[in-house]
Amino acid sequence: MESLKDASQKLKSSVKNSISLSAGADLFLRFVTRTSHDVTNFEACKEHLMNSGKVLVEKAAAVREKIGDLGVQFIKDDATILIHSYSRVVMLLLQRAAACKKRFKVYVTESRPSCLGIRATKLLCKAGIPATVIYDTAVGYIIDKVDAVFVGAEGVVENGGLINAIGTYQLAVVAKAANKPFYAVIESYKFVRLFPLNQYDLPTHTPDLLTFPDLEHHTDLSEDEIIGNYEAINPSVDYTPPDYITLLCTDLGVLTPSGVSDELIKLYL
C-alpha cells in the first residue's frame, strides 16, 4: 500500500493542476484499502488493483451518463443556456438533452487563456445544437438573454463551493446579480476534501509569468508596442462560494451546496 501512495503521489505532481486527479486518486486508494484485506499474495494483489482501476474507469463513463439523464429537467424548452469553457459532463447533459427534442441556444465563454470555449462551441454545432462563442468579458452583456448558467467543476470543496477554469466566479456573480440559475453539474468523485477560506487557499499551481502566445496574430500593435513579458498572476482556476450556487447536479442526486460535505463523509467512511 505504501509503493501505491507513493506512485498516487507522484501521478498527482506530474499535473499542474491536480484537484481532480487528486479527488479521484485519493478515492481509489480509499476503495482498494476497505477491498484488500483478504489479498494474500503479490499476484493477487496485483490483480486486484487492476481490477479496481477499471472498475474506477467504468463508473467514470456511467456516472456523467447518470448525470446526463438526471440534469435534462433543468433546461427547458426554448431556453438560451450560458456555459463556461469545456466540460465533458456539461456537453454531455445538452447533447442529452437535444435528443430529447428539446430545443435551445447555447452561448459559450471563450475560456481564456485555454481557450477550451472554442472547442466546446465546434462541437455544439457539429451535434446541430445551436451555439454562439463570446469574450470572457462580455458576460454582463450577455446575462439578460441567458435562462440558465451551467458549468462542471475541477472538485467540489467540503463546503459545497467549486474549483473550476478561472472565470468561473466572477461568472457566477454576474448570474446572482442577474437572479439567473447557476447550475454545477459535477461528478461525485471529483468531491475533494477541502476547505478554501477564499481564492488564494487554493492548491494549484499559478505561474508568476502572464504571456499571450498569439498576440502577434491578432492585433494592429506594431512588433514596438508590443511588451514582451507582462509581470502578473495568471491562475488556471478559480473558487466560487458556495452562496452563488443555486444547485449542483451529481451522480448522487441533486444537491444543495450544504449537502456535500454529508456525501464526502459517506464516500470516505
Second form
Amino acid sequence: MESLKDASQKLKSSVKNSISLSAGADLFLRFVTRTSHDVTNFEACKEHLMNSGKVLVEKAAAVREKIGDLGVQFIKDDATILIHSYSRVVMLLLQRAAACKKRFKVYVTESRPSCLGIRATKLLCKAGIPATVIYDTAVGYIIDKVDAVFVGAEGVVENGGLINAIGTYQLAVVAKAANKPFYAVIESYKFVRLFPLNQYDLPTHTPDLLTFPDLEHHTDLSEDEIIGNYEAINPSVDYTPPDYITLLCTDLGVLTPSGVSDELIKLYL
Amino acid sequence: KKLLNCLVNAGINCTYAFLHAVGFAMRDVSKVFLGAHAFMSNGALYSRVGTAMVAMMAKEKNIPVIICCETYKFTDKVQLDSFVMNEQGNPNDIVNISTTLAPKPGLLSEWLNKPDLKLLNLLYDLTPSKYITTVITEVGMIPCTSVPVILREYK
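Now that you have shown the form predicted alone, what about the form predicted in complex with its partner chain?
After this comes the whole thing, all chains and molecules, with the earlier chain placed first.
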C-alpha cells in the first residue's frame, strides 16, 4: 500500500497541472483498498491490482460514450451553443448530437494561451457542425446570441465547483448575468477531494501573479524587461463556484452541484 | 467576551467590535469562522442571534464563511426562517446599556410601567445555506447542502 501511495505521489508531482490525474489516482487507491479484502495471498493481490488498473482504463474510455448519450437531451434543435477550449467529452457530445440529426451552431472561444479552441473548431467543421472562433474577450458580446454554454473540466471539487481552463469562471459569470444555462460535462473519475474557498486556494495557484515589478529601484530596465515573462506567472486553470453551474452531466447521471458531494461522500466515507 | 478572553490568553491579536460595525470590520477580513447550535436538513444554520447578519455581510463581500460543527448537531428538521422556532431570553438583559461590568440602565428601564411597550430578546437565528461556504465536521469538510447526506450515511 505504501509503495502504491508513493508511486501515486510521484506521478502527481511530475505533471504540472495534475488535478484530474490526482483525482484518478485517489479513486484507484480507494477502489483497490475497498475490494482487496477477499484476496488471500500476495500473488493474487498483485494480479488483482493489475486487473483493477486495466478495468479502470477501459472504463474511462467507455464513460465518455455514456455521458454523450445523457447530454444529447440538452441540445435542442436549432440551438446555438458556446464552448470553451478543447474538451474530449464535449466534442464527443456535440458529435453525438449531430449524429442524432440535430441542427445547431457552435461558438468556440479561442482560449489563449493554449489556443485549443482553434483545434476544437477545426474538428467540429470536419464533422459537419458549423463552428466559429471568438475571442475570449468577446464572450460578453456574443452571449445574448447563445442558448446554452457547455464546458468540460479538469476536475470537480467537493462542493460541485469546477476547475477548468482559465476563462471558464468569466464565462460562467457572464452566462449567469445573461440568464443562460451553464452545463458542465465531466467523467465521474474526475471528482477530486479538494475544497477551495476561493481562486487562490487551488494547488495550481501562481503566487507570482500577485507581485508587481519594483519600478523605483530599477529605472535602468527596458520596457520589455519590466513586463518580464508574464506567460509564466499567469494561471492556466481557474475555479468556478457551484452557484454559477446549472447542471453537471456525468456518467453517474445528470447531477446538481450539491449532488457531487453526495457521490463523493458515498465513495469516500 | 469569553471568546475574546480565550483568544487573547492564547496570544492572538484581536480587535473587539460591536455588531453594528460588522460592515466596517469586513474590509480587513479574509475568512469568517462561526459556531453552530444545530444544522437543519436544508443546509440552514441555527445559531446564536447575530450569526446570520455576519454571514450575510461576509457573503456580500465574497469572503468565505466557514462553520465549525460536530455531526451530532445535524438534524432531520427543516426550518425556513428564524421565527418558526426560537427561544426567548430574559427581556431584562437588553435593558442594560453599559459597556463595563457595572450595569447602567438606559431609557428602557421603566418598560414594565409602559403598557404599549414589550421587549423581545430572541436567542437564536437562522442562516440560509446560500451564505455558507463550507462546514468543517469531524468527518471532513462538506458543503452545507450535504448535511442530510451525512445523516443518511450514518443511519
